[in-house]
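Here's a solo chain for you in structure tokens, the form predicted alone.
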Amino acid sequence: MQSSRIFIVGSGVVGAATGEGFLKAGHKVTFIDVAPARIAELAARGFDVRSEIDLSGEPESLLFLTLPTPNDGHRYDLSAFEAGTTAVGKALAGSATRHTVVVRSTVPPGTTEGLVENTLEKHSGMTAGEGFGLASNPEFLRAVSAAEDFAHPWMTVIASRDPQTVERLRDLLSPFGGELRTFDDPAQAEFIKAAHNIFNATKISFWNEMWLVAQKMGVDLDPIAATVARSAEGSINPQYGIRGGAPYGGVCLPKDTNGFLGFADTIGVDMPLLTAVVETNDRLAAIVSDEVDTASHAASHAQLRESAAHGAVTGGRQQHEPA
């Protein structure tokens, strides 16, 4: 594998694990950070770490944005992320070499081709895809095992409008192993990361809600959950339930979701998550029903217009001819 020149912009847990992983794979890595304590820590470990990014004289490089994107209420706080992206844009302006910027931070879908692209173009004076490459490569690292997760990923996602950029990142990341999936729309990769985390959070909350019921009943949830993790199709079949726009139906699912809500009520346990599951399904079923009705009406009108037009051509004989 050919060695690459890599800059890690933002050297917290994700950035440090990413940069160290690339170093161990034989690449030349420079860490960029603005926190003095973090800079001192990385320097003490013998890493090349700087407070500012300078691309003058650098060969073609990959710049990974691993900047913090915390939430501020019900929104992402992208202030630090935007500041780091601005610094990268200014560094691009001072380089005659075409570099590639890779968004690895968790960001709202659309950020790479929105905030990042606009910011880089504004401060570099270049156009994405021409003056610099742009891609999304979301991280799937757990804080407690970030270095191990980077070295042995179970899933790697790469997205870029530029096929050459996708292939360059594939060559860089595929040696680490794991399943690798590529997309041509960075928003898809960003959506994957957000949905990935939200699904994990929902599963944890689901079993915590069930735990409240089990506590009230005086039963041990652990063997129940361990069994359901192997018995439920949603747990063992990756394709189960992932087709959007199709509410659940039949006998079992509506019966048990509603019935269990009533059971929980009788023992004094509120189940907001299960209530939301039922309400979401009912709402989607109504939307789908309306869409079907609208489509049916449109088809009926189209058929009537076609029949009328045909009748005008034939002098109206068809609708009066005996069967």
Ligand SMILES: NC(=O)c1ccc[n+]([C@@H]2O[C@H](COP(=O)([O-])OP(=O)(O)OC[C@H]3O[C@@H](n4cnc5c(N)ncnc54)[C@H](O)[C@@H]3O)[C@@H](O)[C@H]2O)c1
Contents of the next structure:
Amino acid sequence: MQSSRIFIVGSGVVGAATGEGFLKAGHKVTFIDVAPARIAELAARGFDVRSEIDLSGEPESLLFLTLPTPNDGHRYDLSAFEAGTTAVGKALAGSATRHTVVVRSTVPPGTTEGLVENTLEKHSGMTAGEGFGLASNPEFLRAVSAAEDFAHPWMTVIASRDPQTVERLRDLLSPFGGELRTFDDPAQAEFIKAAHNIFNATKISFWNEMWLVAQKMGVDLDPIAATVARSAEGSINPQYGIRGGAPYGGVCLPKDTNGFLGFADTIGVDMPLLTAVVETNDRLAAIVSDEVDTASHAASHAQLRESAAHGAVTGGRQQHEPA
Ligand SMILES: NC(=O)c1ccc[n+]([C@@H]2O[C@H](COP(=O)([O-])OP(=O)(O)OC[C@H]3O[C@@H](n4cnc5c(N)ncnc54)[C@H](O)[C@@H]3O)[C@@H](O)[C@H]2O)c1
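Moving on from the form predicted alone, please list the structure of the form predicted in complex with the named molecule.
Every component of the complex follows; first up is the chain already shown.
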């Protein structure tokens, strides 16, 4: 395997695990950080760590942005992320070689081709895809097992407009194993990371809401949840909702969501998540119904109503109708 030149920009939990993983795989890694304590810590462990990026005289390299993206209330605070990206843009300006910038931080969808691309182009004087490569490669590791998760990922997601950049990252990351999926739109990779975390959070809140009902009834929820997890196929079967843009329909899901809400009410348990599930479905049903009405100007009203009644909707979208 060919050894790559790698810079880790932001050497905290994710940066350190990423850099150490690449070092163990035989690549040449330099860590960048702005916190003196972090720099001293990594230097004491024998790593090449610097406070500034300098690409002059460097061969073609990959620069991984593993900068912090904390919350500021209900928003991401991207100020440190932007500052680190600015430093990378300035470093690119001082190099005659084509480098590749890889966004590994968790960022709002659209950031790679928005904030990152604009900042790098502004400070480097180059164009993305020409003067430098640009990709999204979100990290899925857990802080408690960061090094182990990096070394043995269950999923690797790579996205770039430039097929050569995708292949460059595939060569670098595929030796670590796990499933590897590629996309041409960086926003898709960013969205995957966001939706992955939000789905997990929603799943936890869903079972906690159910736990409140079960606790009120004196029923042990854990074996119930474990059995539903095996029976509901919810994660993989498209019939059960892993394609977007269509409401659930049929008889059972509308009946049982509303029925359970009423049941919980009778035992005095509030179910805000289930209420939101029903509301979201009503909203989607209204959107689809509007589309049917709009399309009816172009086609026979009667035909469309009939197909909608059978679960078919415009644009090839169909209701989710599990048995
Ligand atoms: N921690 C996790 O488990 C985890 C898992 C997946 C993804 N992520 C995401 O990865 C990103 C990094 O998270 P983390 O947990 O490693 O954060 P962290 O706070 O541990 O590390 C960030 C590092 O970046 C440094 N830094 C700040 N500004 C800098 C700059 N301008 N230039 C260079 N370095 C700078 C900080 O000093 C710090 O050492 C975030 O977007 C986070 O959401 C985190």
